[in-house]
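The chain below stands alone and is given as structure tokens, in the form predicted alone.
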Amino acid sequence: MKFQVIIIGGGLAGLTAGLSLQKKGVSCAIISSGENALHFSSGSFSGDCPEEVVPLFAEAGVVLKGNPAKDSWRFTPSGSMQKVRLAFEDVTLYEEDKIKASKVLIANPEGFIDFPTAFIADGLSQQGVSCKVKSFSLPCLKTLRESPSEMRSVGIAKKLDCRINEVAGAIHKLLDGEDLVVLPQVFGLTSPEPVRALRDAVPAEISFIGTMPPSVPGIRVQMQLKKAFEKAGGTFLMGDTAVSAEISDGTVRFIRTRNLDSHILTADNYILASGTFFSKGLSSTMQKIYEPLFGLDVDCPTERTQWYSEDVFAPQPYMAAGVVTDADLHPLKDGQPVTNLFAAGSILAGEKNAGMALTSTFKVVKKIAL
């Protein structure tokens, strides 16, 4: 099969250079394995944001809050206030690094063990703001608790996300002045509106904290960009995994993917946005850490002792490891650049944030599309 443009990784780099790209009139195959980082997502991009992804995520039904170039504050899991350029709908965002609020309720679904309560109420007290928490319950969710392993963010939103006006009741008996309601990101797995209906119903403020992955925003944002995708004549082959290339003089020639078997892909350009160690956009043995599919120049420490700190809490070197690139983002092969290929998102070497994977997909969408 041949396109124009094959995309190795369906998460966030790759979704957004398919997406543009489509609707630039350029046709694409993206190959996503399935799960990415976007299905573990807190909901928020840190780092510069090309202002471009706004208004392309908005036609995709994603709406993004807060400001690409400005910091915003959002509450984290941690009890703490972090720095933010741009948010999901479901996401507070905040102009100061401390809460406004006087009282605050944490209410978390009976039984639900993934949404850290402690910490949250720690770090609330901590702002000198005065906070309880508390449970509630619907017959609905009765049937999760009795396995842990069903009683998990996604299973809860497909439970409650037809019964906002339940959730919203139970919740206002346990409103007891309180001017702010924290709850866990278990709300709109398919589409926003229960996030919004939820904030209309509850006499109160909502933020919306995230909670152990699965992501229930960052699920529902991969598929609103994958069916936008799609509508724009896109190819989704989704649970596939690119497993060989050929490249000579230089260029990639064509690549294998695990379902396809013997049939080759083959494209004017790549671009590999396959993210790292989690999703296997890089591997690594006792000896070294490598590109599996391409066997591209990686920059990262020689030695194994290098790839780490012992102290925990410090970066972990091997976490900036990435392929090498040129200035216009062609990966390097033996030090030399494989011409029709680019690197974009977290793949590439140094720093990893949203921000930095969407200014480098624009980046190589406007190389393609030029």
Given for the second form:
Amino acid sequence: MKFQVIIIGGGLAGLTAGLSLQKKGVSCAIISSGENALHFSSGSFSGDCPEEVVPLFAEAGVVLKGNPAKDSWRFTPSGSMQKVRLAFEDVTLYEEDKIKASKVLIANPEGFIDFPTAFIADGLSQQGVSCKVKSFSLPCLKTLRESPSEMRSVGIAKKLDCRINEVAGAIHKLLDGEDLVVLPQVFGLTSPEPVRALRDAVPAEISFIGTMPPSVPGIRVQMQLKKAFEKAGGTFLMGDTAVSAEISDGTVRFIRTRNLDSHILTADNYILASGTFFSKGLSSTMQKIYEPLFGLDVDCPTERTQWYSEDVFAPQPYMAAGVVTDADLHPLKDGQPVTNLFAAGSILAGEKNAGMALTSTFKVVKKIAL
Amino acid sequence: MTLQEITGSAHNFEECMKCTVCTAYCPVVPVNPRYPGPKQAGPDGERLRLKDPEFFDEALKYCLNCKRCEVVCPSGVNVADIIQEARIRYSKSKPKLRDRILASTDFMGSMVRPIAPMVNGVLSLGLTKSIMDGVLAVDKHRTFPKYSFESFEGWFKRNAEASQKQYKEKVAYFHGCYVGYNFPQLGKDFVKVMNALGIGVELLDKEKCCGVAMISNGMSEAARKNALNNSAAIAKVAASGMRVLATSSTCTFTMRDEYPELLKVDNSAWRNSLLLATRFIYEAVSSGRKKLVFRDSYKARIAYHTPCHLEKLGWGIFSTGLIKMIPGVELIHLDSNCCGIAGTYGFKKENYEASQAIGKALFDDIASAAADFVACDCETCKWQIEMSTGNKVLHPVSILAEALDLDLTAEANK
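Please could you give me the other form, the form predicted together with the partner chain, since above is the form predicted alone?
Full assembly next; the chain just shown is listed first.
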């Protein structure tokens, strides 16, 4: 099967590239080996973000708050403030390094342990903001609690999204003059409507804060982007893995996938957006870190002892590992650029964040569709 | 030595990162609180079961074996294989009479075919449905697929076999129980389309049910017998260089992937020779080897539903690719959701409500698509969608048989 562009990786970089190209009339296939890092998203992007992402996502129904070129702050589940550029609409952004509230209610569905209310309360009191932690319960959550593995963010969202009035009622009962309600991100799995409806129904600002994975807003955004990509005519190969590639004369000739075996996929251009270790964009042996699909040149410390820093909170050198490219983002193989291959997102060597993933993605999109 | 050899598990449970993405996409979890979810039932439970089989939980029977957990797993863990294998290894519950009847598609088909009109009549009676509901726990809302008076093989021998000799190029056809006993028309359409492509059709030497219904009803020994039979029959044909084609996505998936993974039947000699008909036709046409000539008058707005096992195979692109070749077609790709029937699962009284709740997202999607009909490669999805939405469901091969100018296509492939 032939496409104009084949994208390896269906995460933030791959989906953004696919959607953007497909909207410009370039036929794309995305090969996605299982679900991606959006499923673990905190709900915000840090690092310099390209402006183009805001209107592109808006067309897919994804509202991004904030300024792509200027820092805002969000309150994190560990109780600290974090600099970000853009955020999903669930997140509340502040212009400065301080929460804007005089009295806060932290409300958690009873029995939900993936939301660290004590950290949040501690962080708020360090900022000198008074708060109280309360739990609320609804009859529909009883069945979830019977099975401990189901009392997770997504399971709760599936129950609560169609009962926003009941949730609003329960929160209303807990309110006692608070001007901010902190809730876990357990609303709005298939559409942002429940998030908006809850904000409309509760007479205080609501900030939805990240839970342990999976990320409800992350899954929603992934679904919205994938849907928009397919609606624009894109082909999404879900659950398939690119297993080998043919390169000759510095050009990718075709790709083989696990599911399509003998049926090769060809394209004019290829984008490698396969992420790092978790998504197997990078692999390692005891001796080396390598890029498994094309065998591209990888920038990382050669000595294994240099991969780690003994300070667990310090940046770990292995996390900056990635492929080396020329100025046009063509990855190098044996020192030579592969001319119809581009790299985008966290597979690139260096510091990794969503802003860098999006910036490299739009740069590649512009190279392919002038 | 591999880690699997050390742990004693046949599957890669230790690669699970506990991210819970599988559970987030499991269609059963939101509708059945008794099901522990794929992470718990699969890799988490495997750890415990290897320690002590007493940890096996009979609630694993609620797994649909739709494989959606495997499709979404970021770490490539064979979650559903772990669950199904645990059922095979550890379950102590014996299949009920009802389960044996539902799973024995071959046996039932050959027994009732000679008296098909009577059986169809009796099965559709309200009284029969109530008795089956009460006595056998087959849900009364279900309409049993009708049995055909003439089996596909009978029709083929009488009407088609002789004329297949004129074709130099040949394929073998695995028709499956559904085409065999319930809906020979799809098999007839398949023969029509292949003949128009200039390809003759042969049947396998005594094909048996692929065994998927037996696997899901706890009859793995019987399933393995069928698998060995089919494996020998396919291997014989494949050794001569012939392709074996099937129209059912679930039969294809079962024989390619469940035979080696769950039933431990080595199919490496013929696995790549067994293809879904749509893939074979798509490849033949897109490579320019074969030509399709369509009727100008064919117009349709078609909504395509990807069955779970086709999603897992990753071959939906061939079916949609073929339909998109028809000039008069407007194709709507439905969001990939399980229809809820999962073979015999939805026929069981205890699963009926869950089955319909699982399918709701798909049914709503179909309603808003406002298509002339739904296209789908799976027979049980067809029953479920037809019963639950009132929409007609056609197999892509039947759509081709209708949309092609068969004479001109045959001419073009001479």
